[in-house]
Partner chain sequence: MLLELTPDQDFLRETTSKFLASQVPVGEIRRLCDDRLGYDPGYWKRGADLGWTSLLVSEERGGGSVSGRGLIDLTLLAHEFGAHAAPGPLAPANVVAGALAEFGTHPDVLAALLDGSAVAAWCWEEPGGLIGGRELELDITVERGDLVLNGRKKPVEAAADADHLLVTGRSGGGLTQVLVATGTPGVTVERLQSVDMTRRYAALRFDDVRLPGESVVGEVGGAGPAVERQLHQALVIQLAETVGTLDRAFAMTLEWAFDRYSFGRPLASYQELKHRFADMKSWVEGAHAIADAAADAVDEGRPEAAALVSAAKAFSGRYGLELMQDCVQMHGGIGVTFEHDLHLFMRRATANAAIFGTAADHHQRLARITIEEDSRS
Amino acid sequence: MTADTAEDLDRFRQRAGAWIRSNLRPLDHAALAAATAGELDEEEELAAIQHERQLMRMMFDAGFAGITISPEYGGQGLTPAHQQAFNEELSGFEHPSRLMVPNLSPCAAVLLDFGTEEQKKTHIPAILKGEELWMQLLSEPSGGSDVAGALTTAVRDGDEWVLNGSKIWTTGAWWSDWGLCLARTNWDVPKHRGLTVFMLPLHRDGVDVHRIEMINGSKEFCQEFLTDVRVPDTDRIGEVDKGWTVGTRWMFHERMLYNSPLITMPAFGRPATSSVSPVEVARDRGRLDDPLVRDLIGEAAMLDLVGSRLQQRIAQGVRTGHLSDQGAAIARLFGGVAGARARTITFQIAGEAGAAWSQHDGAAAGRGTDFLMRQAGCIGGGTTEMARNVVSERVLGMPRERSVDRDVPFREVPRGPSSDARSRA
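For the sequence just given: structure alone, the form predicted alone:
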């Protein structure tokens, strides 16, 4: 369906709003904050995931899942404007947030961009129904922010590939079904030219998912150990040794997360800025009339508005060809910096409750934890330092910084003893 033949936007908005109000519960901010902070135990987490799977199925059955995805793959074939309208109507109501990122974007987005017809027809409808949950297996224990320096290997064995290695910092891998995995298939070419992307079930022989316990007791992150995992060549995404072509687009989708036309997420109060509205914090602290607080609320609103408009402008620029995919780094950079500032703002408004709080402090409770974690948004999904490099070199055309591994066969790049042993495999 094209933009010209799509359902009238106003009629769609009315239909969507009526369905949302009749079928979804008001958003439980306390439960969302607890989930975001990793405060749920295993049983509670699994129950929450199951509920979100059910929400996703409800949306699919009602014709509101995959709003911009082709009907050929189970979607509705409508426009980004229709998705935006649905998101606006969704504000204040529950939604399957864990099934959006990275499940729909970047994972489903990568499948749509590079998957075969069989792969898309098999997996996209299952994702839209909540039957499959996908994660991205990118970061490695030895790689830091250098995604292209992947040491996880994939060796061809007839019609199959044998994967060995480890991935890390995968949020929710223990309750997920599939993963997109970047692996090295050629050690005798420079690092960007010897990568291939595969998809693999996370619960199969050879895949050991280990939950990482953080200092605060949270176990949201996982490390995956791959030992002789056999993957059929039919589960390869894109061409052999051309995985960086897939990876570049993959990174674009990751940087554009909350403005992706695939994402169903309330249009206001997105986690890109702060998990709690500064207005709510000010109201619960009795500070709505404080001039300083009102200035801070205005600043937070400005960050939300600018971030939203910036993402829309960049998305339009990429779609029309006026801006390369690398322009997404601009939004990534702004989102990280603005997110840290927004959490600082809510902490400032919380006052003394930001340092010590109880359950009676309402929205002000937990803002101290948010403040301490404010830099997480500048690290996860690629650091803001990396975004600055991309903006300067790939968008503005400034000279690239010196690299010792450029145009060098990856096998010859200096690494530690354990890495060297793997490179000889």
Contents of the next structure:
Amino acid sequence: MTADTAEDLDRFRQRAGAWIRSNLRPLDHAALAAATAGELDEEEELAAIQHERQLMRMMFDAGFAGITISPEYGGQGLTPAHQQAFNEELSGFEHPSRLMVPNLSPCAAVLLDFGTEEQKKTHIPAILKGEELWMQLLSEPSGGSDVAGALTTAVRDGDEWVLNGSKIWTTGAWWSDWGLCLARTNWDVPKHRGLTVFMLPLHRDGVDVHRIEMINGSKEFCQEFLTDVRVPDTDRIGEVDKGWTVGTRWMFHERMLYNSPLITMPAFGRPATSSVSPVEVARDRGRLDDPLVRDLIGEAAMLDLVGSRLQQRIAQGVRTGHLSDQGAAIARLFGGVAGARARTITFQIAGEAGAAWSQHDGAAAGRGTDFLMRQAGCIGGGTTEMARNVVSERVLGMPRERSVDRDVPFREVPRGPSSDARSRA
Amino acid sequence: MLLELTPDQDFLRETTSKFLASQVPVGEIRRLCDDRLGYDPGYWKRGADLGWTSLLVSEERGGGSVSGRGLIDLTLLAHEFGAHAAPGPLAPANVVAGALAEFGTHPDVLAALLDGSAVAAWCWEEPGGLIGGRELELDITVERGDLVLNGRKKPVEAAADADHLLVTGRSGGGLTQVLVATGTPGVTVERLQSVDMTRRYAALRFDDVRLPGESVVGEVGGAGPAVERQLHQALVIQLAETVGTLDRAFAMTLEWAFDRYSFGRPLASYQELKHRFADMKSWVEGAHAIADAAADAVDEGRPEAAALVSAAKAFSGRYGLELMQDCVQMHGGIGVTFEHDLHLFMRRATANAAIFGTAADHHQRLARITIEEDSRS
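Next block: the form predicted together with the partner chain, after the form predicted alone:
Okay, now the whole complex, with that chain kicking things off.
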């Protein structure tokens, strides 16, 4: 870095810090924890989303939205270091936490990588202003890991495409505006060669959004049923049948998670692996002096620190070319496993309050329910098993698993009895 | 190890890497296993010429770094020491040289440490373990201008053959450090056995060891901050070295997985084993990341240094050793033989994991730090 850009970075940081302190409210940890635990009702959730849209708009108007995105598309055209500086200054302040993943990354990131000029000029500024919220229509009920095995079908009809099928595990689809959708456009070629990506507005005839209730009561995730949804060809992203090229990059952005240079998120003090601090749980159970409990507190702190530094190392390695893009799977694997361990730790510290609790149990309350959801972090965003495949095959160069669906037309690939039944459900 | 090195740093690392590969190949390390000192004095002196002893010492005092950040440069050397399971008192020599330079005392001793003609040991750890929460007990009392030492230190790297001992003790409510020449009456040295091939540890007893006042390094009763800094430096060097051993062991095992066939297939083609290699890769990268973060914070004297150092120690103590044992498992029977080289690196990692606090000790230290931070916020 030259002296010039370093000075520019310092000035930027000062300007950002001053704006943040005079325009944003301090972070409400309790509200954030309640939201993460799925404790908001529908009205509160929508109000929170509306407030976050306003925060996006404020950042856009002040010149802090899309810090690393080109000004042509409403961004600031600065470096990842500027984004990092902004994120550091943002520590301890409110921020549009729900509108970053998947809205900015991977969705906006994929648009920036593959969108036409017109698509980018239409949608990127709208995303940055909080006017459009995007989510990803990627996984299907027939299988989450085998993304390229998508059954949702798009058939060409003149200047339009007609989409039919079902997508699942879409975060917040019920309050989002647009979706990025991977669909099959050719059943007569091997699976990776017959896919195409489309964008589609979610509030349109033929799109039914159902909310899914999770073990902990959260209804963040949705399933969509697409019935004869018509999409103009101008809303296609990338080439016809080349959707896997887009999809590969899409999943790379997904694995980058909060390390993407598009993400505005406090750099410090954010709960990395668990929404509840093990120290709080221990204190509320009166066990802070128990050496066995302290061993668990130390272990949780260790996993948290290693996880965050590993994320940074991998992000830097990918950015500078020391690691392949596939290296993001290393951090995804570690984050999943460490997060699961963190849930086990808080559950163990909570002791009997893990089974039965009232509000009087403070931070120990609800840790049992958290524990029931423990594996979610090892499943969502690509399972840890898929990450292990990616690390061993794509990073370490080990032989690929034998695949029976690679060189045969997708139409002839065997499908279990459950997949058809579930996609009809 | 850092992903991006300056050309000077890379030159420093590469020079030492080549030197170690030629001077202490595995055959030589096997030979040195039975050597009293564990290394050849000429080897150490030539290493000093390559910059092994000068990095924590300022230029005014005869030292110098290549990047202006001596501790970071030193982690590059330590990484190579680990990757070659190399002998030599890298951590004690540097920590003691750094302390003498910091306080400007004993310039003759410092000069001898810098050119590799003398070796020093840092006597800090005590039986029972200080990281786990025990109070340091070795007593240093001032009597008519003299200093009188009573107590025990164990284990101390390189102490049996060192020329000088930097001893950390307690004087009433504060810590004091003194430089003791080996052979001073009242100092008893017992050589210890070690899991490492070439590293030599000793147990020391100090019985009414009387020293002149000028033996003090720093202030009587005021050494607390210096001791904490030295501990962090020693840990950062140790952590980088452990990461070097992990890199090497993992690379050897990965190669084995491609070369070894069972049931007509390479080991690397079995998904169960591939997944374990993926886990190991995440541990290797995690160990790099946290060791570098700790080195960076210690070098800059940032407040989060203590937490990062303990996180790195706890992580490499637990997952680093798990990785080593998994490497053995992947090798099968040959992995537990003396003939195979894998154990040379596992030995170094194992010794490092047990010195200056186990993973469990550092969990406790990290818990203390985390709880204090939490009650302040």
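Predicted model, so just to flag it, every value in this text is computed and none were measured. Positions refer to the first chain, counted from 1. Think of the rigid core as the biggest set of C-alphas that the two forms share within 1.5 Å after superposition.
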Discussion item. Given a core-based superposition, decide whether the C-alpha of Thr68 shifts by 2 Å or more between these two forms.
Written reply: no
Worksheet item: Core aligned, does the CA of Asp370 move at least 2 Å between these two forms?
Response: yes
Discussion item. Rigid core superposed, CA of Lys121 - does it shift 2 Å or more between these two forms?
Written reply: no
Practice prompt. Superpose on the rigid core and then read off how far the CA of Ile345 has moved between these two forms, in Å.
Written response: 4.4
